[in-house]
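Listed next as C-alpha cells is one chain, alone, in the form predicted alone.
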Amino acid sequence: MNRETEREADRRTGVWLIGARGNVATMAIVGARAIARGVTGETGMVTAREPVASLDLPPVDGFVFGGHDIAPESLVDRAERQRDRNGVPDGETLDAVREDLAEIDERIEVGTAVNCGAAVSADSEQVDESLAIRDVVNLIRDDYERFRERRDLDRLVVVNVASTEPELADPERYDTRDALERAIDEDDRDLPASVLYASAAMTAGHPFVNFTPSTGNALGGLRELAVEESVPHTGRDAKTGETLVKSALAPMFAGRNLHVMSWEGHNILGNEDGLVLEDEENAAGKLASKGDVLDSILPDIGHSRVRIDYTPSLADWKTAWDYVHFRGFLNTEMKMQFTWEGSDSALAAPLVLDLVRLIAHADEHGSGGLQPQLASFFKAPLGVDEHDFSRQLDRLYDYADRHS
C-alpha cells in the first residue's frame, strides 16, 4: 500500500445522521454521492474555498452514511418527493445516485422521539417508549458502534438534523456530567431525544454536531464530558437563510452608527420543518436563536421580532421578508426592505458536509470540547457570543491558517 492509498484508507469517515430521512439529511446524502460520482460540484461548500480548502480534510466521496429516523418513508421516496415538489435535486442527479440511496437506506435504524413534541407523527416508528432512558442510550450507542465496526470506519461523526424539539425546561439541572449521568440512570423522562443521541455519541468518543435548535450537546453536563474526554462538538441551529443575511447586514448599521428602531422579519416555508414549527413549544427555541443575533450586534435596537409561518404550497422553498426602520443624521428616518428566497435543504445540505469535514479535522488533531472556529455556521454558536458574520469567519480563517 503506497502512501496515498494509506492516506485514503484513513479517510473512511462515517456520517451518522439523526433524522436521516428528513429533507436536509436526504439532500446532504444526495449531494455527497453526486460529488463522488462527478455529476455536481461543490458550490455552496465553505470547505471548497480558500483558505479552508487548504486544510487536510477528509474527502466527501469517502463519507459512509448511516443514521436514525422515525419516518418509514425511504430515502429514495423522499428524494423523489423533493424532486417532484421542489425540483431539487433534478432528475438527472437523482438517477445518478438512486442506487446509493437505496443502499444507504438499509443502514438507517429506528430511532427514539422522546419529548420531540410535534415532530412525532401518527405513522412514525420508534423504539419502545416504555424502555428506560439508560436502555435507550445504550441502544443508540450500540447502533453507532455496530455501524462503525461493520463499515470498518476510521472515525464516526454524529450529526443531528432532526426536526426541532420543544425547549427543555430547567436545563440547569443537568449542568454537570454527574448530574446528567444520574438523571439518565434514574430514568428522567424530561430528557429529550437530542440529548440522548448526543450523550451516546460523546461518551463513545464520537464528534457531535447539533445542526438544530434542539438542546442536544448544549447541556453543561455534556460540555463537561466533552472537555474531560477530548471529544469535539459544535452547534447550534445552523445559519442558512434570513439570519445569515442579518448577521452580515446588521454590522453595517452598527459600523455606520445608524440607529435601528425596528427590525421585523417574517418567514414562510412549506416543508415538514415548517409544519413542526407551527407548534409553539417546538418553535420557541428557533425563534429565540433567530432573535438573539440582532440583540447581540445592535444592543440599542428599539424593537425586533421574528415570525415563522407554515405555508404548505411552498414545499421546501422558504421566503423571508425583512423590514428595517432606522434613523440617521439629523434624525432622518429611513427604511430598508429585503426578500430572501431559497431552497431550505439546498442551503443547509452543503453546510452539513462542511461541518463533518471540519469537526473530523478537529478530532484528528486532538482538539476536544467546543469548536469556536465553527461559529459562522450557527445562529446560536455554543461558546461564542460574537454574531457578526465576518468576525465569525475570521475565526475559521485563522484556524485554517494555523493548520494548513
Contents of the next structure:
Number of protein chains: 4
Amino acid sequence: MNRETEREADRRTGVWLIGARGNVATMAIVGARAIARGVTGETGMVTAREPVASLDLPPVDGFVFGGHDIAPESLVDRAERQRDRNGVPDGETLDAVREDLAEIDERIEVGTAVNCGAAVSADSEQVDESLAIRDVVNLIRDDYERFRERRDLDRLVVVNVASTEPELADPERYDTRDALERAIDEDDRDLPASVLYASAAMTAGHPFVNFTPSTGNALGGLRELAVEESVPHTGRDAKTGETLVKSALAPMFAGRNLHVMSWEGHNILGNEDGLVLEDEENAAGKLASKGDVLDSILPDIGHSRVRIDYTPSLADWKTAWDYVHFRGFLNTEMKMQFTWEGSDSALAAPLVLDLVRLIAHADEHGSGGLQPQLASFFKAPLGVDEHDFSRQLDRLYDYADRHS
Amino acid sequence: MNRETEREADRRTGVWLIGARGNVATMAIVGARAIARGVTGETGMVTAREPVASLDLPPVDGFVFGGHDIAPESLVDRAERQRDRNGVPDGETLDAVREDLAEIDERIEVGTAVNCGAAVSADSEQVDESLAIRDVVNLIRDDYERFRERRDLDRLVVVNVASTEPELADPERYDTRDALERAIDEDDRDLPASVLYASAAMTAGHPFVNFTPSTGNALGGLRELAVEESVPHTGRDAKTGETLVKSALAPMFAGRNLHVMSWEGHNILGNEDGLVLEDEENAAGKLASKGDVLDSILPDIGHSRVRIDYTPSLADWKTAWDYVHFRGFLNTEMKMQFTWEGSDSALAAPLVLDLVRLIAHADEHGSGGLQPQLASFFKAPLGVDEHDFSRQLDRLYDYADRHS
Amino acid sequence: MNRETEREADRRTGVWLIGARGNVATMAIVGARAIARGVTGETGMVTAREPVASLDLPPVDGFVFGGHDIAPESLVDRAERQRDRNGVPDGETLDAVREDLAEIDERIEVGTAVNCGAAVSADSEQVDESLAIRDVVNLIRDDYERFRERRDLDRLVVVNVASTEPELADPERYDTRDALERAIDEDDRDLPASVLYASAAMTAGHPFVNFTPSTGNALGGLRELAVEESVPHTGRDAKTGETLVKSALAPMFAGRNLHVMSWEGHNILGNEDGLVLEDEENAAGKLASKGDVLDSILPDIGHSRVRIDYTPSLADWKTAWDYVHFRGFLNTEMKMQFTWEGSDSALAAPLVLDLVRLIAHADEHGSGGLQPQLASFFKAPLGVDEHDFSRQLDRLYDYADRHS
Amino acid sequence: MNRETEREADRRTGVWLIGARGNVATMAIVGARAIARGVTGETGMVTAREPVASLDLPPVDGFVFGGHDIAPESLVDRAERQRDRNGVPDGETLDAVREDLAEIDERIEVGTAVNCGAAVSADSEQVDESLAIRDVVNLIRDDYERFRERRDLDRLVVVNVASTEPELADPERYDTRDALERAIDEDDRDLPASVLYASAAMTAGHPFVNFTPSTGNALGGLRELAVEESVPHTGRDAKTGETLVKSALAPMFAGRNLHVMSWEGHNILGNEDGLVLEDEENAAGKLASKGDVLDSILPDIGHSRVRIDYTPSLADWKTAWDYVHFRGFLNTEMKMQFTWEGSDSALAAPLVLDLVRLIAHADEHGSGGLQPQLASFFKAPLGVDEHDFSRQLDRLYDYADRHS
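Can you give me the structure for the form predicted in complex with another copy of the chain, which would complement the form predicted alone we have just seen?
The next block holds the full complex; its first chain is the one shown before.
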C-alpha cells in the first residue's frame, strides 16, 4: 500500500500513558472511549476546532491505549471514584465505557518511580528497585515494543501524565546524548523516572509528550537525540487552568502599557496532584514553570507569587484566586481579581488527546525535535520563549494552514 | 522647509475635545500637561511602548487643547472635584498643571447637545436651540477654524468624548453624503449632536475620533465623505474596562474549544457616565457596542447580558463583575469569575492621547477613511470585525512595523 | 389515650404543599422520604441541631404529604429533571424514594393560579376559572379535609411554596376579617391565589406557612382571624441565600460603626423561579422583601439595590455577587465583596421541613397568631422588625429553651 | 472635688503606646487629634454608637499620648509616608494635626525589642541590650511614671501595638506571679519584650491592653497579679479584617446546620506587619489566634487554613480572599467566597481608642482582672470562649446597659 495516500483514519495509533491509572490518564481514556461509543462530544479538544480540525489527524476513536503505573487501583475503580467524588464522568458515560476500561487496564504494566519523591511512591507497586538503571530502561522499552507488536500498531506515542517529581539537581551534567547514555550505563542513581521513560521511548523512535513539570525529555541529552534521530517530542507542564488564564490576561496589561505591581495567585485543589504538591520538593518544579509566564510577558512586573494548597474536599476540582494590582495613567492604582473553578482532569484530558494527534502528525510528516507549534499547550513550552496564549495559538494555526 | 523631512516634534497639533470639561477630557488634559511639566510618566499610553513608540508621532507635550462643552463648571473645578472624590489626579500633579488648565478653559466654546437625551442636557448652557441645524454646523466649524488660526496649528484632531447619546433611529436614511447634506439643509431635527460635530470636522478635513458609543462618524454619509476626501477617522466606544478584559479572555475559551453557556456582566460606576446610563435610552447604544464582542468571538455562546448600574459612592471608579459559565470535556460545567476595579477616566485618558497621535500619523501619511489598525482601542471598531484584543493589537504592531 | 403524654412521634402530621410539584416542594419531599429511608442525613435542618433538637417535634419520617399544583409534570419527572440538570438529588437517593414520589403524586390536586401573573400560569392545568371565588375557596378547603380524613391525620400544616405572585395593590382594603370574607362572597377578582389557599386553611384551623413573597397570610384579615381563632401562622419569603448572608454580615458593619455607602446585590439563577422573576410584576414583591433587611440593620445606608436575572444554564443554582462599599475611620473607603453559589432548592427544602415541625409544635402548645420565634427563616418575617440573623436565632433558641 | 461626681470629661487620661511610631499607633494618634481639631468624625469607633455611647467614657479629644518605640522615624514622617502610600490620612487631615504629632513625638522613649525576632529589630534603636532584665523593667516603669507625673494624668492606660513577637515556648513556667517575678530577678533571657512592658504597667496598677498576638498580659503570672491587685487588662490580637468577617459569617453556617468542609483564607498585605509575618516564627502566634475562631464556632469543620503573605505594593492595605466549601441538605456541595479590602491601620486605630476608653471605664468602676465585655475586639479574647461576633457584642451591650 502506498503510504503517502493512506489517511490517518486507516492507521493504528497506540497511546502509551506513564501514570496510566492517574486522574488525567483515566479521564483521557474515558473521554476517548466515550467519543468512540458516541456518548460524548469533543468540546474542550483544540483539534476538533478549525483551523486545526482540517489537518489529517489520527481519529480519537481509533486510539489503542496502554501504559505504566505504580498504583494498584484499577482504571474502573479510579473512574468510579472520580464519578462519585467529582461527578465527572457522569454515571451514564462511565457505564458506556466500563468494559473498555477493564480491557485497557490489563495492558497497564508495573512501572518505576525512582526519584519521584516520598509523596508519590507510597503504597505503590514498582519494578524491582535493586535493578540497575540500564535494566530498568530496557524493561520499559520492552513493554513499549511488546505493546506495539501485540496490538499491531503503526505508531506509538508515549505521554507522561505521572505525578510531578522533585526537580533534578544539576541537569546540565546530562546535556549531551553521550553523557546521558554513560550515566545510564554507570547506574547513575540520580536519574528520575521521567528521564528513563523518555529515554526508552525516544531511543526507540517513539514520539514523546511530557504533560508534567517533571524533567523527562527536557534534558539536553534527549533533545540532542531527538534532533539526530528525528524523533518529535514536546512539553512541559500542560497549561490547564490558572496559568492558562494568566497567559491570556497578562498580554492585555502589557498591550495597554499598564504596570503590574503585584500578581498573587492562590490555587487550592483536592486531588492526588494537590497532595503530592504539599511536598515542597515536588512543588518546586511546578512553581518554577508557572512563574515563567508572567516574567516573560510582563518583564517589569514588581512582584508575583503562586501558592498551591491541598484542600481535600475539593477532590478533582481546582480553584484559583488571582489578584492583580496594577498602575495606570497618572499613577492610578487599580485592581483585577479572578477566580477559576475547573475540574483538573476534565481540562487536562482533551489536551492529552490533542497532543497525541498533533505529535503523530508531526511524526508522520518527518518533523523531528521540538515542536514549537505546540507551545500553547504548555506552561513552560520547550524551545519556545513566547508565553502569550494568543500568539502561541497563532503558531498552531499557522502550522495547520501550512499542512492543510 | 521640506515638509517630508519635518518631524512631528516640530509641528503644532491641535486637539479639539467635544465634551472638553467632562471626566475623560479633563483627565486627558491634566495628563498631557503633567507629562509636559515632567511630573508624571506615560504608563497607560500604548504609543509609549514598542513597537508603536518607534513611529514618528506628535509629542504629547506639544498638544494644543481646545473644545466644546455645555457644562458651566471650569476645568480647574472639575479637576479638583476629581482629586477630592477619586484621588486622581493627586494634589501635587494638579497643582503643577492648574495654570495650564485655566488657560485651556478659556478656549472652550459653548456647544450643542441636540438629541443627546434629557439626562445629558440638564443644567447646561447651549447654543441657541432655535438655530437651524445648518447654522449650528457652521458655528461649530467656525469654532474649529478660529482655534486653528489663532493657535497657528499645523493640524487639528477632533475627538468626541461627550456623554453617550440615545441611539439614532433608522441611521440608514443618512447612508450617503448627499442624504446627510440634504438633511442638514432641510433642518432635520433628528440628527444628534455627535453627527453635527463630526460633519463639521470632516467636511473641513480634520481627522475625527469618536471615543463614545454615540453615532457621530459611524453614519454612512460621513464614511463616504471620509473616503472621498481622504479624511482619517475612527471609533467607536473606547474599550477601557470590562469589555477590554472580555476581548482578552473570550479568545481563550474559543482557543481551547470550551463552550461558554452564559456570560453575565454587571458594571457599577458612580460618575456622570453612570448617571447618564441610568437613562435607558442613553444606555442602549452602550449596551449594543459592549454586546458585539462576545457574539463575535464566541459565536456559539448560549447567553450573555451586560448590566450597567449607577452607584454614586464609587465616583469615577468602575467595578465590573463577570461570571462565565462554561462547559468542557465530558460535559463538565465550570466557572470563571472576575472583578475589575478601575478609574474610568484614568483608563480612558491615555487612549485619547494615543488616538490623537495615531490618527495624526495616518493623516500625515495620507491615509484617509477608517483606520483598522486602531481597532484595539474600541468596543465596536468601525470597519473591523475582529474583536480579539490580541489580534487587534497585531494590526497596530504591523502598522507600526510598516511605518517605522 | 391522654393527649398530654402522647409524643409527637406517635401522631400523624400531614403536610399540604401549595406548588407541590415545584422545585422546593419536590426537594422537600425527596429529602423527607430519603431521611425516612435512611439514605440521607439532616444536614441543613435547623431542627436537627441543638437547642432546637431537644423540642418534642413531629418526626420528618412520619410526614404525610399532599398538595395542590397547576403543573402537569409528575413529581418523579420533576425529580429526575433536577437530578439531570443539578445533580441534586443524586441518582441513588432518587432511586430510593421513587416509589414514594409516585404515590405522593397521586395525592396532588389541581390548584388555582388566579392573579399569579402571566409568567406563572403558562401551560398549566387549573380549576375552572369561571367559578366564583367563594367556590374556589370551598374546593380548596374540601381538598384539605378529604386529605385529612383519608390519611387519618392528627394535624394538617399547609405550606405555600408556589411561584411568586405579583404584588397585590391596596392590600389594606382586606385589613379585617369581615372585609376579606365580604370580598370573597362578592366574588372580588383581585384576590390572588395565595390568599385563597391561606384563607381556606386558616378558617379550618390549619397552621399556615408562607414560604414565598406572595401575599397569602400577610393580609390583615387573615392575621385577625389567626388571633381570634388561635391558628398559628408565619412567613414570609424564606431566607436561603444572598439575603441570609446579608442578615449575618450587615450587623458586623453596624456593630463596628462602619458606614455602608453602597450595597449592590446581583443574583443570577436558572430555575423556574428565575424565569418568573424575569417578569417585572412578579419580581416586585421579592425585591421588596429583600430590601428591608439592609434598611433595617443599617438605617444610615447610602444606597442599595438588588438585581435578579435569569441565567438559564445555571438551572437550580443561584449565584449572588454582592459589593459593599463602606467608609471607616478617617473617611477611609473600603470594600467587601462576596459570591454565594448555592442550590436554591437544596437550601430551601430543609427549611420547609423545619417550619412544618416548628409550627406544629406551636399548634400543639396552643400558640395562635404570628410566631416571632420563626423570624430567622424569613426575609420579611411577619410581625418582627428584627433582621439581624443572630438575634433572630436567639429568639428561636429562647423558645426552644422555654419548651424543652 | 468628690471623685464620684467628677465626669470623665474633666479628668486627664494618658495613653501610652508600645510601638508608638508604628502604623496603628500613628493612625490612632492622628485620628484622636483630628477628632480633637474637629476635622474628622467618629465613624469606625464602637464607643461612638449606642448603646455604648451612653457610658461615661473619657473623651478622645482629651487623650494625652506618649509611648515607647525602637524605630527612629518620627511620627510626622511616618504619617506622611502613610498619606503618600495609602492616602490615609489625607493631606488636609495630616496638616491639621502635624504640630500635635511633632509634640507627641518628643514624648516617645526608646524601647526594648528583646526576643521580638530578627524581623522586628532591624535598623532599630534600643535600650542597652546588656542590661539585666530587671533593669529593663525598671526603666520602662520609670518612663511610665515620669510621663504620668509630668503630664499630670489621672490615669494611664498602656496599649501594646508593637509588631508581633515569635511565640514564647513553655509559657506555663511563668504561670504564677512568683514564678514570673523570680524569672525577672534571675535575668531570664527568654522573656519577650511584651511581657516586660505588661509587667511594668500592671505592677504599677496601670490598665493594660494587648492589641497584638504577642504574649504580654496573657501570661499566667500577670493574670494572677491583675486579679490580686485589681488591675483591668484585656487582649489579644485585635479583630479588624478577615477574622472579623469570619466571626460574623461562621455562625450563619452553624445556625443553619450547614457543614463546612473547608475554609481557606488567604491574606495579602504590604505594611511592616506583613513583612514581619513573612518570618515564620513571628507568624506562628498570629496564625494560632486566627485559627481558634472557626474551630470554636464550627466544631465539625473539616479543614481550615490561613495564609498571610507580604505583597509590597499594597502598602497598608490588606486584602483577604476566603473560600468556604460547605455541604447542605441531600449532600449538596455549595460555595461561598469573599474578598475584603481594608486599610489595616484605619480599621485598627479606632479600636485602640475604643479600648482605652472602655478599660478606663472598667478601672474607674473598680473592675480588675480580665474584661469579658471586650471580647468582640479580639481574635483570641483572653478569658472568653465565645467567638461569635454578635454574641460577643451582646456582652458589650449588656455591660453598657448595666452601667448607663
